[in-house]
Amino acid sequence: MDNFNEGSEMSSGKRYPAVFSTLNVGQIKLHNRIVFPACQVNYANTDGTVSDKLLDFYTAIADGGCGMIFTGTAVVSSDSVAFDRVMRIDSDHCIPGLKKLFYEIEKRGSVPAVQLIHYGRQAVNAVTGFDLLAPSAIPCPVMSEFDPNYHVREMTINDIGRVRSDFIEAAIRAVDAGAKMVEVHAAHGYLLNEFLSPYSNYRTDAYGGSTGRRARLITEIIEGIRTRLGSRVAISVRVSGNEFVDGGLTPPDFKEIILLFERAGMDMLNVSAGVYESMERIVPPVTLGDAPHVNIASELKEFATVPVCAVGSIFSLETAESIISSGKADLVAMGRAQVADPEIVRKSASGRETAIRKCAWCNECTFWTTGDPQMYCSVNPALKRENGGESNEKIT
């Protein structure tokens, strides 16, 4: 198929100006707006590396026209292997997958991008086979009603440097495989959202307490990667600008932290919303409306110098326009709208809405809240449950 990033529908943004204007995100550039974000689907090979199935989803949505695809999420830790077929980059052996992964997507002219996680205490024993990590021994009040061993550990100094390490190895591994960026996980009540956030974190020595010292271990994971990678690599963070919790995050709490993860390398932020307590945040339904925390992505917009994603339940590129032109943000992700139809980002630039296959708003794709193996989507027919994989029974 041909390069249509750098095809004449996609440079005249004529039917929509703002997301078919370039961006420059660090020292890459970007030939529309318009992003695919990480999401968990559970198609990976059983060792965690690249299979078909993965290499055609996310080659499907670069085809379609997305400016830039962050695939995973991607486990950098073999203790936080929280699915059987999750993406992971924890080891060189995962790098050859990742390279064919990431040329097919820049090939298609999209920017191959992936998403470092560590699932913290937002997991199950029974699955990782070790002790959940978190900054303090506090359970998860969703994952723990699922294991009767469930077990959370709190993390020491060493784990700590453990886990910076991992991530920041992991940075180098996909670079080296041809990422152009890499996203650290902080958002959505995983191990550095727990960090983060007073919610989760009442350690008492240097990562905990103030909120320079709840960020300290992911402004240590920036400054680690940008030394160790210096401008080979754009770096994303992703975090809950709201989590809709008691004494949990808030947007006036980003003022301190944004600008700390900017100082330590940050060259964009990714705002989402949510913690496992308050799913219908991660995964927006119908009853929230159209595109309900874009309100939030501003209000952290107004701290921030570098360019900010916005994102949930956002359906449609007129929507995008709107956030965009607006000033509310400077990207948009769009997840399920493209999981239903990899080709919306060309339809919508050829005039061709009336021909895309819209989202049903459904949640099938979110397999873990729903027991699924995998994902499924209900409109799209090749990810729907016939097509869908190697076996349709529901997970125990």
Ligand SMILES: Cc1cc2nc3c(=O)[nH]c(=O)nc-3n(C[C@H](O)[C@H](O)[C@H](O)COP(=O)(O)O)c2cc1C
Contents of the next structure:
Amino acid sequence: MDNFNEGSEMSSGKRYPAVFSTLNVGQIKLHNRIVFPACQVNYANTDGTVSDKLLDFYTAIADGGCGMIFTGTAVVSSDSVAFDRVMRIDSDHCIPGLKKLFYEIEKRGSVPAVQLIHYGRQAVNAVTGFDLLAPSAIPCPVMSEFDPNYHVREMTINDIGRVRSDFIEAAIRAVDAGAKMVEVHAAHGYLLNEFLSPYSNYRTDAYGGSTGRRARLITEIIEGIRTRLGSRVAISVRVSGNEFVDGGLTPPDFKEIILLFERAGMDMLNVSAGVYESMERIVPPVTLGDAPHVNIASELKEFATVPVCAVGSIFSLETAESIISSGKADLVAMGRAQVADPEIVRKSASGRETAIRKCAWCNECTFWTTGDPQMYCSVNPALKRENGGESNEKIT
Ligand SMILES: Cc1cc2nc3c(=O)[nH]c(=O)nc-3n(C[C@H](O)[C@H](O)[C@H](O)COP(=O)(O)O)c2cc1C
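Okay, that was the form predicted on its own. Show me the form predicted in complex with the ligand next.
Complete assembly follows, chain above in first position.
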């Protein structure tokens, strides 16, 4: 297997020079600009540790030439384990499996990264077994429909301190296990997004009200990670640049937010869109067309000095090349395209575009809408229903 050495097909950069130009993010050097965004797949063992199936899933993408892989999402708090077989990073029992996972990704020339999550109000009590936590006791209109016992509680200052510490301790575990980047998940309506947004944060104390106060928990987490880990880790923050809900965040709001995040120590901004009430923005369907959110990333890039990653229905390196070379973003995340064909980067780099197994854009991978227990793909034979399922022997 070619690695990213001088002269290999991956480093020639002839076909897609912008995509294959190197980039420094914090202390990390990326060999190309294609990222695998965090995708919760529910392939972990039941205790949240890394299974063989999870390892196979990510190593295939690393073998395929992706520049950086966000594993996870990984749960930072034991009161927010919102799915069976979701990856966890809330205790040291997760470290051995993560060590193997990050080692195998790095060995293949890709940068191992992990996304850190607390689900906040976007979960159900029936699964977590705990009160759902949120900045304000406002039920999630989507999740509250699913659970008659749905109950969300406004976080106390003690709760906030504990969750802040959970994120920081999780980042330390990630780095101990070999991750080079951690991503603070402040997008898609989960807990940190709920704090950031006037749509879901009605607090009147130090964590609500002005933009700085709504951003405070996130900036404290970034500062805490930086203080404890120094330059051993690069920090990405994922945001929904437009929540697509009335009264929610829109691009101009990020002028101040990005400044605050950068001052706190953010190294990269990962720009997605949507919350559960605007679910179609999180994993955009065919009806929204190609790359519907690139302009949101480019608007936020105007406010940023750190590299910015764009995402959303970007299915070819040709599109990625045009986004990066036109300066709309510095990196491009391709999720479903790499789920459908983990070799898309390598195949494109060597001019074998016709051999790429294309994403069908059917969104059957969105297991939370299909009712499946885990992610399946309708075109990747390794991830089809008949080769997956809860009894899959590869889950150990
Ligand atoms: C099965 C699946 C799981 C996802 N899980 C996460 C997640 O855990 N965290 C996250 O930030 N985004 C998650 N996403 C969103 C993706 O990271 C990505 O932003 C989205 O799929 C759009 O990119 P794409 O068009 O390249 O697939 C998920 C998407 C899919 C399809």
